[in-house]
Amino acid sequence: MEQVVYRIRRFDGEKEFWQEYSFAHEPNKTVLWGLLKIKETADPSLAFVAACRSAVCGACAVRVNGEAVLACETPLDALLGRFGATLVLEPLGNFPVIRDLVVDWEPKAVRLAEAKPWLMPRDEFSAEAGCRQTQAEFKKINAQTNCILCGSCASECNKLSTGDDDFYEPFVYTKAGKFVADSRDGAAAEHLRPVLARGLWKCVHCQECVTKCPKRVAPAEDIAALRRESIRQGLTDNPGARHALAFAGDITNSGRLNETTMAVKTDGLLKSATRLPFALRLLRRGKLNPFHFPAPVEGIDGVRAIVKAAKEAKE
């Protein structure tokens, strides 16, 4: 391969357009090297962001052929081997674009601040003694400290792509989860309430935030941990928690779900009543039987033993 082509989605502040740049291939380079080569030798007007060049600052995240990557650490040869000589570069998804590959982080920072991602020390700590924790306690939050706020998880989040009114960027849940799990923090509810109000139970479990994170952070796991902690703290007056508890109750009682009562347990009687036309259609087609109460499955004692063991393991 002698030539590499970057096909870049550009934005001049008013309109979008595509532009192609061709440059000579050199082995063992990165995606960022290609962008710098274009800017230095072909088109100084091309806008992108890069700083540390060491996968620490997270500034250079872009999408290449539909996937978010850190340009400074992504080997160019690996992408060329996978996609061929032409690579399509775009700004991160689910972000407002300022210019070319530069996205606007300001609204994201405002949303992040709503989750209060800072330490609120427990009462026993003081300015003189500091906030100490054991190595084992630190290990519980070690993974989340690797988040560099590059935005890759938000770019690939399928829930965010449908709108951000009722869901935060995945990194917000990771940052909130870090302080909820931090043994030095004494205000877990202060982090939990904002994320509960903004979609904690609405993650669609696509795992894109996990597979696209360049630092191997797992926001989906942090979301699951926040859900467990919210229930443990009694923050259950919401459809997500009620659904999870009803689901667990059905499994414990009979080993199977009772779909007839699940909607009522989750949304309450009044909201479920608004779905009466849909329920009637299900009845007419034999998809719903209001008098069906499933008997316990064979081996229900084993199911209950598994549920009990899972609860004890978390405690």
Given for the second form:
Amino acid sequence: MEQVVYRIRRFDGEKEFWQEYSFAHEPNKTVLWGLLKIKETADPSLAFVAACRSAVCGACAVRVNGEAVLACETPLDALLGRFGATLVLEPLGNFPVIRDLVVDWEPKAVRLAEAKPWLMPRDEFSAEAGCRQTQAEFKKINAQTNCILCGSCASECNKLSTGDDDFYEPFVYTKAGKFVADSRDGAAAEHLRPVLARGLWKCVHCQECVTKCPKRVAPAEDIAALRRESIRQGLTDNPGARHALAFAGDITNSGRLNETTMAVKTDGLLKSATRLPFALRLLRRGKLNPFHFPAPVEGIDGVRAIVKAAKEAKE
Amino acid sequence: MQTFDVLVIGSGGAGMRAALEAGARGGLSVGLMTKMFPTRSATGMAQGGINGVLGNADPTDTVDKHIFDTVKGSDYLGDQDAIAFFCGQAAAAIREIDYYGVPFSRDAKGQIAQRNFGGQSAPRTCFSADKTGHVILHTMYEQCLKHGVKMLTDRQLLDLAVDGDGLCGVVALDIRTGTVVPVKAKAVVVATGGAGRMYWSRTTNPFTSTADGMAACFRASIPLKDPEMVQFHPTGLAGTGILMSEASRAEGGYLYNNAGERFMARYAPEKMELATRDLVSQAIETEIREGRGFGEGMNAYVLLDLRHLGREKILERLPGIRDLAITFEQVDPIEAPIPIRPSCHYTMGGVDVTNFRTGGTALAGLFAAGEAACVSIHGANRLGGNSLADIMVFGKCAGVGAADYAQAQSREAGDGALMAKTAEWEARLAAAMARGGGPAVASIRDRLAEAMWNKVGIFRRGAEMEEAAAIVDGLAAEYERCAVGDDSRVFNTALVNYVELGNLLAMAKAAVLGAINRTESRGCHLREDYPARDDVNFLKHTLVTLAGAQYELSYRPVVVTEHQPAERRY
Ligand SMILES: Cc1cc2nc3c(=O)[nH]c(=O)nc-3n(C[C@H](O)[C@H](O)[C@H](O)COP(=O)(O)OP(=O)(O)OC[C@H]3O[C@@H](n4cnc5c(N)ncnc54)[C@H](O)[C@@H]3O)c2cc1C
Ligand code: SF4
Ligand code: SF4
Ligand code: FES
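Would you generate the structure of this protein in the form predicted in complex with the partner chain, following the form predicted on its own above?
Let's see the whole complex now, leading with the same chain.
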């Protein structure tokens, strides 16, 4: 391969357009190297940002062929091998674009602040003496502290793509989760409440945030941990928690789900009544029998033992 | 016009620590201006750790030892009163940021873990795996969010505005709109980081370390102190200059030449690889010059071997380093040694701070902290782990100093000086954007880097530096007619780079001037034509001041209290 082509989605503040740049291939280079090459030898007006060029500042995340990556650490050769000589570069998804590949983080910072992402130390600690924490406790927050706020997870999150009114960027849950998991923090509920109020139970488990994170952070796991913690704390007065509890309850009782009572337990009687047309459709098709209460499955004692063990393991 | 009591410029550890301190006081309006999103700062790149005498790993460690190590490390160019103050505060600063949420690695007792670092007589470097700066930076950011510090993101400081009665505020480029905006402030803290990008092609620094704050203060007649003191880190990746943290040597890495020798035995038989950075960098370059390296010219290198540490230790203690070596050098340190070569790392010199307790400068209302500042505690050579401690200790001091000043200040500065500066920059930037033809910014920048690396690098000679001075002057002349290449007002990064290059040129000129006239060898400043340290004539700080268009040179004695200069051996 002699020439590499970057096909870039550009935006000048008013209109969007596509532009192609081609440059000579060199081995063992990165996506960022190509962008710099274009800016320095072909078109100084191409806008993108980068600072550390070593995958720690989070500035350079862009979408290449539809997937968010850190431009500075992503090897060009690997991409060229997979996609051929032309790569399509776009700004991160789910962010407002300022110009070309530059996105606006300011609104994200406002949303992040809502989750109260700061340590609220336990009373036994002080600014003068610092804190104590065991190695094992430190390890519990080590993964989350890797987040560099690059936005890759937010770019690819399927739930966020449907709108951000009822959902946060995945990294917001990770930040909240970090403090809930930090043994030095004494106010888990403070970090939990804001994320509970916005989307904690709405993640669709697509795992995009986990596979796209360049720093091996796993926002989806943090979301799961936050959910468990919210239930442990008795913050169950919401559809998500009720659904999960109903789910667990059914499994413990009978080893199977009871679709009929599930909706009522999850949404409450009134709200589930609004789903009546849907339920009636199911009824008509014989998918739902309101008079059927499932009998326990065979081996229900085993199921209950598993649930009990799982509960104990978590505590 | 936006107006603040305290305006901090730069969102690295120093700037955010200062903003937090001023913000937490309450009752003051505090702004934090930064040319990128706050967490994109050099501070986040620090891997190794932060120094303070906690006595966790070694109960016999003392503040006095930290002081002596720092004085000796600085090759006696550090001011001993400031160093004593700094070492006395470092432990408290670390405990405090633990309380703010910095997730430190822990020892068996649950205390903050500490390890060895170059040039230290005890294991006193606190760390969080190999991402210490990253977690400090993000914790500072979290605290700024908590305290509601007003962030002015995507704003590049251009100049300070000063009238007959003192500081009025600053003018900045609003990168989003391409307009020059005045910001009024009673007190300003400059915390814009270092100038490593003078050596563009071989530096560990991010693209943003372009001496902006240093140059702005310089243009406001504040001296640059010791600008010739530039630290080269021994272990930059051969191809890119990206840093392999000192932790890689601290955890026990070996350095080999092409004959398979651990060559540090020749230069520092006791400390070996753990000698100070200046010594190890000079040793590596000597090996390369004398033909014992691998490769040729700019591509020459030696090897850093971590294999004997074993897979587990590498994965647990040095995971970030391993990732970098794999990504940028295609080498997995578990299996093969890493090609490395020194890389420009840290600017010891900077804005002349005259009151270390407040970060105050000669201009009332102007404070400086962090790598942009020169207190001086690092003298001619900074110890690993002392910079993160510096930005936490002196960032806080500057926050207090600026807040106190703003509270006591009753003067309402007029708008005259601010508006005049704004108009001046607006015209200058408009002209630069409109200009066609002319040399490209990147071309001037690359030639500056080449001249600096080859002629004002690790080994220095008077004659070569005179050549460098002439080259820098020539480049500065070219700069006056260079082309930005983009006339858009929306997020014009070419314009940002243009401004940065002007600052790099000013800083480089001061550095070369200081270096030519320091006819001795001290710390990182190694004169082959003057190989000995000369305490009789040079136990003093260089001060470069702008007078009209002239760069003027003067000196100030080093503060020596307890430790008389002695030969430095490791
Ligand atoms: C790779 C690497 C590893 C390091 N490892 C260690 C270590 O292990 N231990 C240690 O003690 N030290 C280490 N250092 C040094 C240390 O990290 C830095 O010296 C220190 O973090 C500097 O902090 P700062 O706050 O002064 O500046 P920075 O963190 O550089 O922040 C400067 C800020 O100013 C902003 N800025 C710059 N110009 C302008 C402008 N014109 N207008 C507005 N804003 C501007 C920048 O965007 C940035 O936010 C390391 C440095 C590097 C590069
Ligand atoms: S798993 Fe949840 S948070 Fe992660 S990308 Fe999918 S919907 Fe978003
Ligand atoms: S969680 Fe990962 S992908 Fe998301 S912002 Fe943090 S580092 Fe980036
Ligand atoms: S440039 Fe910092 S993460 Fe890529």
